[in-house]
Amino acid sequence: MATTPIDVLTLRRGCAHCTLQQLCLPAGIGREELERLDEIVKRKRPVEVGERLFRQGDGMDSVFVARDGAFKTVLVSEDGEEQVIGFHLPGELIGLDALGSGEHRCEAVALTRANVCEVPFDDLSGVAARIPGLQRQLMRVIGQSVGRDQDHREILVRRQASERIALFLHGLSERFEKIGQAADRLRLPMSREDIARFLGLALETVSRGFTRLQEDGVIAVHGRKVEILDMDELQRLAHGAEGDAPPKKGARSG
């Protein structure tokens, strides 16, 4: 019985943009691979801003990754307020934080109107000890995961809000140049205060922050835009070096 040949090109323009590519697309892997591999990727609806991937609580069924748009993560409290704890880009995947207890201890929220992949993860995890590499390729993604809390907490045990912003900016400049965006121009997928809350800092505080920064000639910020007219400069500040050079001809002091 003849079967349908499986489109090998489409497959991988479809996953040309997330970390699924390295996931599903390893070196070497065969055309019956490929099959069990697109066959357990669920290519879910839109998902509309605002809406929910998982609650708190919830089992640990599934990984997700974004092809296109962004998602935040937060913790509610009792009372409602929400604690930012981490921006996913499209191309990471999200949900990695219920690998310990196998329940989500955070809510997915998606900043942008997404298009989501959905992969189930026993099955993904029962695929990967069968081809050769992926599995090391699961834990490499895993390991971006982790790197991205540790960059987290990094940033809140900076004491200036500066340190905070500037450290926040460069870093999401690396991001966007993995997923093969431009470093120096982001479009900021959250808002100011989703950035404040994720710093720890006042609204008041970020906005004069992005501010200085324009002012200083670090930054120009049009809306959401944000372009980086000098990443060295960025990087050092970001490394609490603000007071170590004298600033710019041109740049406000204070």
Second form
2 protein chains.
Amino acid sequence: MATTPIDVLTLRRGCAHCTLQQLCLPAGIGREELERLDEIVKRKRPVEVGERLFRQGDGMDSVFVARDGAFKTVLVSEDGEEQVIGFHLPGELIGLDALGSGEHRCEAVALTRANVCEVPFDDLSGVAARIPGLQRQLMRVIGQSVGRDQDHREILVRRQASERIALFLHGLSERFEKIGQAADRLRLPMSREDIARFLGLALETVSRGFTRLQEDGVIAVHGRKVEILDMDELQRLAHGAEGDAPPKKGARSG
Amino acid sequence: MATTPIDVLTLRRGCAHCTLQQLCLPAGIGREELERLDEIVKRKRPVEVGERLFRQGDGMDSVFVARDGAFKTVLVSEDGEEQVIGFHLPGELIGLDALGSGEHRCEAVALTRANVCEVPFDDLSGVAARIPGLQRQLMRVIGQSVGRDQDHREILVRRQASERIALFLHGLSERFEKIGQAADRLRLPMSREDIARFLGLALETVSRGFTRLQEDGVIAVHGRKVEILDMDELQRLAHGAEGDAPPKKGARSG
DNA sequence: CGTGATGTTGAATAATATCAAAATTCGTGG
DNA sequence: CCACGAATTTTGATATTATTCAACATCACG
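Now show me the form predicted together with a further copy of the same chain; what you just gave was the form predicted on its own.
What follows is the entire complex, opening with the chain shown before.
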């Protein structure tokens, strides 16, 4: 437990044997093309908590994908305040924010120790140009990234803290499920403060929100471990339903 | 004043003579290429207030650019609530939200009568593939679009209504200036309600915010006409400065 | 078993939403 | 040019909600 030894085999094996295959760039790409992709993908030593993949102003040399662990992307304003603009789970591309300008507008910070794949963007574009499937995958992944940004905005326009929090947890749950983890037993990789800066709320408000959800029997909280007890209700709350009349009492059927 | 006759000449002339030339897709494209672009650009009859360019779920057939007038893009949730996710001034591409999925996630509504150019996306991709300059322009414009989304998020994470409003006005001012209109005399094309739904605030809060800014001598408000009297102060307010110690007193010089 | 970081809780304060009404603007037609 | 009505905007009073400052609890880790 104390040490997570680097799985050298996994490192060598490449995309073809990665558990994220179906979620990451390689999804739906043929065997040969996969090998070409493998050639340009760099697998790096584990990244430690707090390490950065890139900083604001860096050129967009590579895009990154975590095979495990988690990252946050943050915007640091002139006065040093940190604004969290996204969280990244395994299989979700990191670093596309520089697509427009060629320069990163944010920085990517590791929330946990993580193993990441680095894909040099020039090479990727080159390979993608010759592999229609990869080109399509790239667009798909970019689209997903834009979609997550939209989700974030949909969270932020909500005026009630409870809605934002419910929306956040529900969205995270969906994403965990997508990468093969339990949707109802989340181990949050980020602090309450990170969540607060992501939701545009005070840290204490987030904490209280969690407590409230627990009191209402929607979730169970143990620090960063969150168990979702009533997914339907969580979703209801995420869409403006007040604490008024949850169709409880032997809930989901009638 | 009562009638704005359709300028047939302008309609015929095409991109080469459009006043938006340097801001729109054609910027920096050679004469011949411009003609090829012209061939695929459709110029439509004026769009009336409230008309939609596309709706949620529509396929991304075209992208649009207003030559004059203004649009909003809105997200309509299941329960019929409207969320404003963007405003579009002349020269700003509309309809890129569908890039990822191929389907529009939002709908584009005319805020004023407007003349728009429609660019069929398939054709555009085709032409762009053969014109490196256009390809680059397209990326630039997409990047700008993503940038405006980021700006919106940066507005929404602000916790003070006054900051959001200041940020909104300041950003709008910059964009007006970019299209050759006075930066300090804005004719807002959108209602207070639209602004509220864009900023994630109650309509009344927006109104009060405007009034407050007027009382503080930062702007002058006459309905939808807003004059910016102290741009520096507006910018200061946009970045968390309280009403504490504005370096006022014979303001702008010292 | 301390110790610093992280998370929770409480009380007072400040900000915003909500409900209601008045004022203004704008388009339209006389 | 003026008057009218509908829609928009502003303003007021009040209730809700979130923030802030502070203390306390808990967790992770050495």
